[in-house]
Structure formats: structure tokens, C-alpha cells
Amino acid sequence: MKRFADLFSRLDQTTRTNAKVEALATYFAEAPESDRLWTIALLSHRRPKRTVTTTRLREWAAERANVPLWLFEEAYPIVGDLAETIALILPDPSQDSDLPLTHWIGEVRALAALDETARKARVLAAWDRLDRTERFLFNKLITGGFRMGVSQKLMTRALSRATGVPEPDLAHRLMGDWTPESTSYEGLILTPDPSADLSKPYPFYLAYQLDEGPEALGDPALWAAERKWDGIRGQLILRGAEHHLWSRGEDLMTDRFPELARLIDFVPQGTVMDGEVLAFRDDAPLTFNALQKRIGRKTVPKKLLAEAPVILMAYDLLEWEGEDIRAAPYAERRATLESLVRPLPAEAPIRLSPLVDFDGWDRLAAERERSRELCAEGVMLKRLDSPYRDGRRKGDWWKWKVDPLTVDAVMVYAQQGAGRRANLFTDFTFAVWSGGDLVPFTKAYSGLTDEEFRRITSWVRRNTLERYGPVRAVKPEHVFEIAFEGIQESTRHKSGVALRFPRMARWRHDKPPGEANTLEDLRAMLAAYG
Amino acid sequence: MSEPLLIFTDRGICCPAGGFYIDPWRPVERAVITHGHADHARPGHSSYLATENAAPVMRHRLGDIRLETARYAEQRRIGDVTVSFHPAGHVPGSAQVRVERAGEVWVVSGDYKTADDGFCEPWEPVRCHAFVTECTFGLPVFKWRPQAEVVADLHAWWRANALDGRFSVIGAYALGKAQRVLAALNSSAGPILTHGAVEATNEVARAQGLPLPPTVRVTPETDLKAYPGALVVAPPSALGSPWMRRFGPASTGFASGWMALRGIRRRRAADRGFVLSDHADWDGLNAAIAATGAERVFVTHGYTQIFCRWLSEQGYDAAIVETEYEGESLDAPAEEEAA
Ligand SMILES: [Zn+2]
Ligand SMILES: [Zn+2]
């Protein structure tokens, strides 16, 4: 453990990316290769399955520690992470080891088939031989959610220098539905046998966002333009008699979208396509608010299938006759996939995305305002002679959203935020007028700079008119812009509605509370955008 | 029954008997000052009480005021109350004041630390009946290493980028903390160069008598290849800020009780967090507050609501009194550091 432990400390130590790729292609060079198998598992998102709940982790703390479970319960929110609350809040080891990362991972899964006092003696145990950092770690192992500060790019980028696969190569191996448990590092990393998983996914190509307008992006004649769905990014692979859908996060959805299985009737084996699983009926996209609804749900009630059946709204195909044709050009991979969607007859779950049809850029960015009434989020913009690559890379792909809706709120509440604010103020509850009375309406957390956010948490500290538990009603003396995706309507709100991605764009210190929007103004939005 | 012997108002902790407030925050006749720190010592009061030891900084602070001094241990009468100051271990010149009428003890705590730094005066237990205390770090996550601990990892990590060719940049602050950092390292492990608003606070100390290793303040001017892999001690705010260019790659740490939060190191975006506080951790305040002897306690800034609770829970009247104070800061604006 010490070893990986050394390891997470140098990539948390450094925010510089030579510094992590040097410190993982050391770790891959050297570790045995159980470790660096599990390492390689960790950093791609698999984790040993849960053993433990949290619930008897905070109480096994508490009680080693010595202090009320209460207390565990209140600064764990202020540290933000459990397993490092944990680790800060049990005393010393009182003693040394030194095990690989493996024996402690077997460690955790052990701990399935023990009952609950023989489970709780293994974690103490194992709390009183490691220390703070190795504790934090195992604790991780056991609640999962291991982050390191480093991106699947980068970790391939370490391994290709350590083992001189080139870096594609890695990315598509480190695809799909492997466990450390099910492949060995020999097999996923140096000799695959691409045969042997039929449901391995492609690495996604994800679009960096334009900020500015597409002018800079040259010549219009070498880009075509598409809507910018407003649904959930799938791959769908139609392999061997089988079909798999993957998430962007590499989650198997499958299953949730069960309509989507009637495409083994229709598309041809050895057919992969890139698309976005939208909500669909009567021949047009339903908002997000309709797929919503089934986001979550393993399986889904028939009522749901009729009110929001999904279709794949497909623009790219990676897979044709069973050969990776990604690094065809863009123009040639959709000339293929139209002819491949455009026969199919209606019943079939699948639309082909639309090109938008444009000859400048003036006329796009008059297509990009008519986004929201087609239940598109804005345009995407690809170039006609690019490959389908791997990772957010900059050039090819770009998104063109359209501009949030914002309202003008008053602050009534603040919150300290935490993890990386601890001691800040930064969740903050905002309302706007319905007569003479604020009404709350919508939470916020981001989009302040760290020099706004310290002015306004010396602002709340003097200005707090009452305190509930953690969170304070303050004086209602300043406005925000409050920027945000979607609205719809909600019972579970006293104001009725419930935004999407809301966020502070703007502090209005040009603006008196008086002038914040009122109630009508989001029922008003609520009616045009809900 | 007559008045209690401290009234907290909204100007800050009173003493009705002793016709004098202690730290407070809007300006008064009299003010009982524990400490130079910008939320303890403000400008405006028209006179003011202080350690010897505390005077030189608030000079340097506050400019031209009136400032009386006293020696730790001191007794003065004021009013109908005996005032004196005993070490808070916080920054040199710190103090805890206990005030007395008549057998009855107060003591306020400022900004206190118990464990002995080997810089500052070391922090002293005063027994009392009610004791009013602050509790920035007042939570069981917060338990700090031994200092040569952490000096010891930081010179290993100075060490390391002097080998890499790169400056190491640490954020401490200005007034206090960057003084007792320097005080605690090896000054022969290499040169050692400052920010001006440290430099400027070194003087003040250097003047005093306190022992710096030598340092050499940045200017414009200054050609840094003349000291290569040297360790630069700045306020936080200047990490980040476009004063750190002319260091080029330099490996960046902060050195704050703050930095025991893996959450708030990253926020900062540092490579390196020292967990150094000048502020007690969770047991030094716990035990601070046993050796007082006192039953009634009040806490002021920090996590009041969670510690006053535990302390309730653990047999004591206690009660939050709400202050302007501050805390570690490690998210003071530039403006405030540079004084
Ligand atoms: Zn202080
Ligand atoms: Zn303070």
C-alpha cells in the first residue's frame, strides 16, 4: 500500500501534467502487476463492489475516535468526503505494514461474506495499520468514488510510456466491460484478443464549446452543422446477435432502454453508431423534462414506455461490417450511415440527426435561435474531413449552445459550502417577489470567482438575520443573475417550478432587490419554455 | 446581583466595570488589544492597550496611536477591575486577557495555539470562572503533527525542487505565520527570498529582537539566477497572482491549518500543503479549556454551533457569542495582507 499510497500522493501533490504522467509511468513500470492492473481498474472508474455501508462506517469512526456520532455527522459534510473524514478523525496507527494494494482490495471483498462483528473487527483492524493517507485510500476501496485527479487521457498516456502501446490503442482496450477480476494485464494491456469481448465500446469523441461565434472557424463550406440534442449521449453496438448501449460515462444502459432492442431486426451485425437516446413521439423529440423520467429506472413501467418512448437519434457510425471505420472522414462515415438509416421504415426506434442546412455563418447562428422550440440545446459544428478521434480534442468538433435563461433573484439564504470550500459561504437559496413577499426558488452553487465568493461570505457573517442549523436567512440586500438550462413545473417547490443547471452568472450590484424578477416572470417562462 | 464582568455588544467584547472593550470592531474609548491581527486591532479607537511585544506590529499596522503597553503577567487596575495579559502562543506578542473584580475571573482568549512553536511566547493556562474562546479549527478532523514534522517535509520538498532547478514558493501569512516558518528553518539548506509585505513584517520583527535567518526581499531589480533553487516565502494572495511569473515553473505550497482539508489544498490548486496552524487543533482547544478550570464558556469565531454543543454535551455552560473575528485566514484579500 505504500507504494500506491506514494503514488496518490505525488499526483495529488503536483498540478502539473508531466509530473503525474512521469509519477504513473514509474508506478507502471515497477508495481507488480496485480497492483498495476488494479490501479489501472481504479483510475478508469471500476471498483471492488461495495461491502460495507456507510452507515456502520460512521458509526465504527465515531466510536473509535470517541466522539458522538453527531459530531462524525457534522463534519463530514464540512470535510466533504467520507473516507477522508475517516482517516482525519481516527487516532494513530498503532501499527506498521507494509501490503500491496491487492491484498488490501482483497481485504475489502472479504468482507462480503463475513457477518457484521467479524466485519467490523476486519476494518478496525485494517484502520490500525495504516496510516492517514493509506487509511484514506482503503477507505476509498470501501465507499468507492475514487477520483485522483487524473483523466483516462492521461493515465493512457502514462501507460503507453511504459509499455509502448500507442496511446489509441490503450484507450479502445481500456473500453468497455472488463473487471480485474475477468483479465489480467497481460491480456487487457499487451496481448488483447479483440474477439473476446463482443461489447467493448469505442472511446467517445466529445466537442469542446465555442465561446465565441464560428466565424474563426473559417470557411463554412468544410463544416457541417447538426442540432445539438437535448437527450443522452449512447453508443450502441450491434455485435455477434447482440446489442449493447453505453453511456458517455461508460455505463451500460442497455436495459433501461429496452425499445431499442427491436434494432437487431433492422440494422446489420457489426454496426456501431454514435447518437443521442432521445425521448421521442409523433414524430419529434419530447424536452428533457419527458426522459427525465426514466433516467435512473433499471426497469421501466409500461405507462412510461407509451407516455416517453426513446428512439436513437444517430450521427455517427464507427463500426460498418464488422471493420473500425473511424478513421474514415466525417463526409464518408455519414454517407454511409444515411444510407444505412434512411430505408429504415418509421416503426423502427432509430431517426437519422438532421444536417442544418447553412451556406454562412450568419444563417447558423439564426438556426442556433430556433434551438429550444425544436428541444435541441444548440448546433454542433464538425468538420467534413475529420476522423472520429478519442477524448475531448480541440478542432473537429465544437458546440454551439444557446444562451441560458436568466432571472434576477434576491439571496435569502447562505450556506458554508464543502470540501474545497469549507470555509466559505457558497451554497446560497435565491428568491424572487409574488407581491410583497420573496419567495424561494431555486438553489445555486457556482459560477462566483473564489474573490466574490470571500466578499460575499464576509458579507454573510455580518448580515445574518437568523440561524437554522448549518444555514442562516441573511438580509435581502443583493441580486443575481441566475443562469439556467430548462424549467418545469414541481410540486415539491413552494414556488412551483424547478430549474435546470441553475447558476450565478452575474452578481447585480447595479440592481436594488426591489427590481429581481417576480413570480409571474418564471410561470411566464415556465408556460413559453416548460 | 451586579452586572456581568464582560457584556458582548455590537461593538465588540465589553467591560462595563473596567469602562473598556477588548477587540472590538467599531471604535471605542478604550480598547484592550490581544494581538496585531488585522480582526483584532483595527484603526479608530482613541486608545489602546497591548503587550509590549504586540506593540511593534501594531505600529506598523496602525500608524501613529495611542498605545500603552504592558508586560505579560502585569497587573493593571482599570475601573473596578484588574486587567493582565498572559501568552496565547499565537504570533509573538499574543495574549490572553484575564480581567478580575473582586475574586471573579474572565479570561478572553483571542486567537490562541498550545502547542510551543519555539518562536512566539509559549501559550500559558490561566485559571478562571468563565473563559471566552475561540474555536477556528473546533472540530475532531482537525489534529495537527508535531511542527519538526512538517518542517521536516518541507525542507524535503524544497530540497527536492533545488535539485529539479525550480524555486519553491510558499504562501504563509504575512503577519506571523511567514515569521514562524522562517524561524523554523535550516537556513543553511539554502537561500531564502521574501515578498515585500513579509520582508516588511520581518523588520518590524528583526527590530524587536526576534531571531530571522537571513532573507533577501524580491524587487524588480533583483536577478534571481543569483539564487537558484531558493525557497520564496509569500502572502497567500501572491500565488497565483502575476507577481509569481518572474519564478517561472516553481512548485507552489500554502502553510495553513487549512491545508489539512485535502478539499481546500486542491481549491488552492498548490502542489504542496503544509498543515501548520497558529490556531489550537481539536484537542489543544479541548484541553485549553480544561486547564482553565472555568464552567462557563463562550466560543467565538470558528465552528461554534458544533462546538458549543459538544462542550455542552461534556458538562460546561456554554454559549456562543457571535464576533467579527475571523479566523485562520487564509483567504484574506491582497489589501489587507500587503498592511
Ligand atoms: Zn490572529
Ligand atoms: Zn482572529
The other form holds:
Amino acid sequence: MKRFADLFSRLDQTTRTNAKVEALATYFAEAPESDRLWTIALLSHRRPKRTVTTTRLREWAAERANVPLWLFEEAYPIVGDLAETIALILPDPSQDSDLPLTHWIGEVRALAALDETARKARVLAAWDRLDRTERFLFNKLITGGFRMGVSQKLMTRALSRATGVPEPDLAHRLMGDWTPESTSYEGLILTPDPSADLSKPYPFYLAYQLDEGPEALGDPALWAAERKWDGIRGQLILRGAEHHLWSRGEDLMTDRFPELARLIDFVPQGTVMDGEVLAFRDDAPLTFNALQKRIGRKTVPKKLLAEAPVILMAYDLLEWEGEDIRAAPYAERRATLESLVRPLPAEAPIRLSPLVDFDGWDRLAAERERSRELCAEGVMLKRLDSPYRDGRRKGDWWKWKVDPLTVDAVMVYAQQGAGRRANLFTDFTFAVWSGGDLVPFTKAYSGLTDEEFRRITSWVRRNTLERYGPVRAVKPEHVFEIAFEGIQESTRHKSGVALRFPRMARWRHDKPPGEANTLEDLRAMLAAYG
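Switching from the form predicted together with the partner chain: structure of the form predicted on its own?
So it's only the chain below, everything else dropped.
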């Protein structure tokens, strides 16, 4: 654990990418193999499940530190992190330990099988053998909220430096349904068996946002364009007489969309396609709201299957006849995909994402403006000669999204943030007018600068009307422009609407509260875009 704690400290004390890569590469070269494997798992979001509630941890820490629970609770929001608060408040350990990370992860996982008395004894014993940084990490492992401020891409780069395995190969090896219990460092990183996991997806290629328009990309003839569909991006894998569907976040979604199982009858084995899972009926995509009803469900009732059937809108081919073809130019991959999908009958739950016809950037801009009426978010631009790469790479793929919807709203509630923003009010509730009343309709916590957050924090502290636990009701004086990607009907909210991806676009110092939008404005948007 000491070696892992030292790695964490080195990563936490620098913002320089090269320094982080060097620290990780040194660790991967020197740490025990089991610790390397668990570190890779933690950095690729494969964390142990939570085994103790945060309520119990707070109680046990306050008791061990001999401080009243109320005092601990007052300190917690100031520190901004529960694991750190506990590590700071506990007395110094009476013992020392040099046990590895793998041992302590085993301790965390073993807690799940114990009764509360035994859990408490094991946690207290662990706290008494770990120094402050080690305790912090142990607490993070218990709560299941472990983060180290390192992207998987950066971790892959460091692992490549330590092992000599090329980054793209490592990115692929780290995909799929593996855990430290199901594999070894040797089997995952150094000598993987390509046939061991037929469900393994390829790393997704991610596009950069195009903010200024496509003119700087040069000759339009070098590019293909297609719709940026508003669904769930997925990679469909057909190997070994089975099918598997992976989300971009490496979530195995196969059972959530049973309609796609029929593709086994239409698409040959040894095929991997990239595309968008869309709710689709009457040969047209439905809104994301229709698909959202199915998100998170592991079993889908027949009624919902009928209301929101899904298809795969395929737009790229990564594996064909069992061969990885990602290095081939996009134009070639697209041609092969067309030859595969176009002849399929209408009952096959798959469609070919049509290319957008344009002969100049002005024409493409006009097509982009049509996106919402087609249930799309904008257009995608892909160089005809581009390979299918891994991760977010600038140059070959761009997304040109439509401008967000916006509404002007009045801030009515404020709540403090967490982590480095624990001393600032960053989470706000906004309202619109209905008659002479302000009706809350959404929350937002991003979009302002640090300076703006400091200014609004100072104002909130001077203008609090009431307190409801951590939430403060404030004078309805400030108007903010709220940007969002979509709107839908909601029975859970008093306003009757819910926004998709709301954020604060700007602070409207120029607008008095009485000129904010109304609930009728939101309902009109719902009718147009819901």
C-alpha cells in the first residue's frame, strides 16, 4: 500500500502530463504484478463495490477520534471529501504495515460478508495500521468512489512505456468484461489470448467538437458527412454464434435491447459494427425521450418493446470476416458496410446511417440546421482516408452539433459544491414564471468561471432567505441563461418538464427577474422538440 500511496501522492502533486506518465511507468515496472493489475482495474473504472455505508464510516471515525458527530458533520463540507475528512480526523496509527494494495482490496471486499460489529472492528484495525494517505485511499476503496485524476488514455501511455506494448494494442486489451479475479497481469497485458474473450470490443474512436464551422477543414470533397444521431452509441459484436452490445462507457448492454439478437440471422459471424442504438418506428427514429424509458432497465416489458422498439443505426465497420479492418480508410470500411447492410430485409433491426449529400460547406450548414426535425444532434464529419483510431484524436473526425436550446431563468436555491469547490456555492435551482409565481424546473452546476462562482457565493451568503439542510433559498434577483440539449415531459417535477444536460450558459446581468421565461415558453418548447 505504501508504494501505491506514493504513486497517488506523485500524481496528486503535479499537473504535468509527462510527470504523471513517468510516475505511472515507474510504478508499473516495479510494483508486484497483482498490484499492477488492480491499479489498472482502478484506473479503468473497475472498482470494488461499496461495502460500508458512509453513515457508518462517519459514526465510527467520530467515535475513534473522540469528537462529537455534529462536529465531524460540520467539518465534512469544509474539507469537501468524506475519505479525506476521516483520514484527517483520526489519531495517528499505533502500528505500521507494509502490506500491498492487493491485501487491502481483499480486506475491503471481505467486509461485505461480515456483520456490522465485525465490519467495524476490521475497519478500525485497518485505520490503526495505515498512515494518513493510505487511510484516505483505503476509505476511497470502501466507499467505491476511487479516482486518481488520471485518464485511461494517460494510464495506457504509461503502461506502454513500461512494457513496450504499443498503445493501440493495450487500449484494445483493456476493453471488455475482465476483472482482476478473471485474469492475470500476464494474461491481460503481456500475452493475451485473442480467442479467450469473444465479446471483447474495440476502443471507440471519439470525435472532437467543431465550434467555428468546417471551413478550416479545407476541401469538402475530402470529407464525408452523416447525421449525429441522438441515441446510445454502441458496438455490436457477432462472434462465436453469439452477439454482444457494448456502450461507449464499456457497459455491456446486450440484455437491455433483446431485439438486436435477431441480427445473428442476418449478419455473418466475425463482424463488429459501430453505430447508434435508436428507438425506431415506422422507418424513422423516435426522440431520445422514447429511448430513455428503456435506459437502465435490465428487462423490458412487452408494452415498452412495442412503444419504443430499437434498431442499430450502423455507421462504421471495424471487423469483417474475423479480420480487424480498422486501419483501412473510412471510405473502404463504409463501402463494405454498405454492401453488408443495404441488401438486408426491412425486418432486420439494423439500418445504414445515410450519408448527408453536400457540395460545399454552406450546403452542409443548411443540413445541420435540419437536425432536430430528424431527431439528430447535428452532423458528423469524417475524412474519407481516415483509419478508425482509438480514443479522442484530433484531425480526422469532427462533430458539428446544433446550437443548444436556451431559456432565461431565475436562481431560487443554492447549495455548496464538493471537493475543491466545497467552500463555494456551485449547485443551483432555477425557476420560471407561471402567473405571478416562480416554479422551479431544473438544476445546473456547470458553465460559470471560478471567478463567477466566487461572486455568486458571496452574494448567496448575504442574501439567504431560508435554510433547508445544505440548501439555501435565496432572493429571486439573478437571471441565468440555461442551455440544454432536449426537453421532455416529467411527472416527477412540479413544472411538468425535465431538461437534458442543463448548464449555465451565461449570467444575465442585463435582465431583471421579471423578464425571465415562463412555464408556457417551456411547454411550447416541449411541443416543438419533446
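Note that the coordinates shown come from a computational prediction; the quantities given were computed from them, not determined experimentally. Numbering follows the first chain given and starts at 1. Superpose the two forms; the largest set of C-alphas matching within 1.5 Å is the rigid core.
*Asks:* Is G447 among the residues whose Cα moves by 2 Å or more between the two forms after superposition of the rigid core?
*Replies:* It does not, since the G447 C-alpha is displaced less than 2 Å between the two forms after the core fit.
*Asks:* With both forms fit on the core, has A261 moved 2 Å or more by CA between the two forms?
*Replies:* Superposed on the core, A261 moves its C-alpha less than 2 Å between the two forms.
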